[in-house]
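Below you'll find only one chain, the form predicted on its own, shown as C-alpha cells.
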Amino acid sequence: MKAKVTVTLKSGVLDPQGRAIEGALKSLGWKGVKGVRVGKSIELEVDEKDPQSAKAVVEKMCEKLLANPVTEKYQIEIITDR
C-alpha cells in the first residue's frame, strides 16, 4: 500500500528557508507573497493490506525517524488502488 507523508514545521517555529524563498519571490516581482513555509514530502510503500494498518505503521515511522516531533508536524495520506 502506498503512503504520502507531508512534514511541515509547527506554527511558531522559525523557517529561515521559507523566509529566504519569500524574499527571493518578492525580489522577482511577486510583492503579494507572505507566510512562505517549507516542508518535505515523502512517498513510500508498506506491506500492509488495509489502510488502517498502513497508517499505523507509517505513523510509527514518522514518530521515530521521518519527523522531529519537537519542531515538526506531519500528515499521512494512504493511497489505495481502488
The other form holds:
Protein chains: 2
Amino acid sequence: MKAKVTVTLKSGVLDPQGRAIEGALKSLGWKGVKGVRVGKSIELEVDEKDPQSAKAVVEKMCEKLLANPVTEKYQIEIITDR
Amino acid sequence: MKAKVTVTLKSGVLDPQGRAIEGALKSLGWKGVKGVRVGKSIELEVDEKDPQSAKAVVEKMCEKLLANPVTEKYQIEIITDR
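Could you present the same protein in the form predicted in complex with another copy of the chain, rather than the form predicted on its own shown above?
Below is the whole assembly, all chains and molecules, this chain first.
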C-alpha cells in the first residue's frame, strides 16, 4: 500500500530555506507572497493490506526516522487506489 | 490564498536520498518497504482572491523558481478555507 508523508517544521521553528525562497520570489516580482515554509514529501510503499495498519506502520517510521519530533510535525496520507 | 506545492523527481530520475531512507528503514526492520521517493513540500500564501488565478500564479512560480522542469514535476493544491 502506498503512503505519502509530508514532514514540515513546527510553526515556531525558524525556516531559513523558506525565507530564502520568499526573498527570491519577491525579487522576481511576486511582492504579495508570504508565509513560505519548506518541508519534505516522502512517498513510499509498505507491505500492509489494510489502510489502518499501513498508517500505523508509517507513523512508527516517522517517529523513528523520517521526522524529528522536536522540530518537525508530519502528516500521513494513505493512497488506496493506485 | 494559501497554496501547497509538492515538487518530486520525475520517475526516471535517480533519487539517492530516497534510496538512503529505504536502506535505513530496512535496516530498522521494515523489510517490506519499497519505492521510497523524496520530494519537497512548499507552503505559501499569495495575494490572489480566487483559486484559479492563485493556481496560475503558483504555476508560474514553479516554472520560474520552485521546480526544475528538466528533472522535477510539481503538483499544486490551493487551500481555500483556512
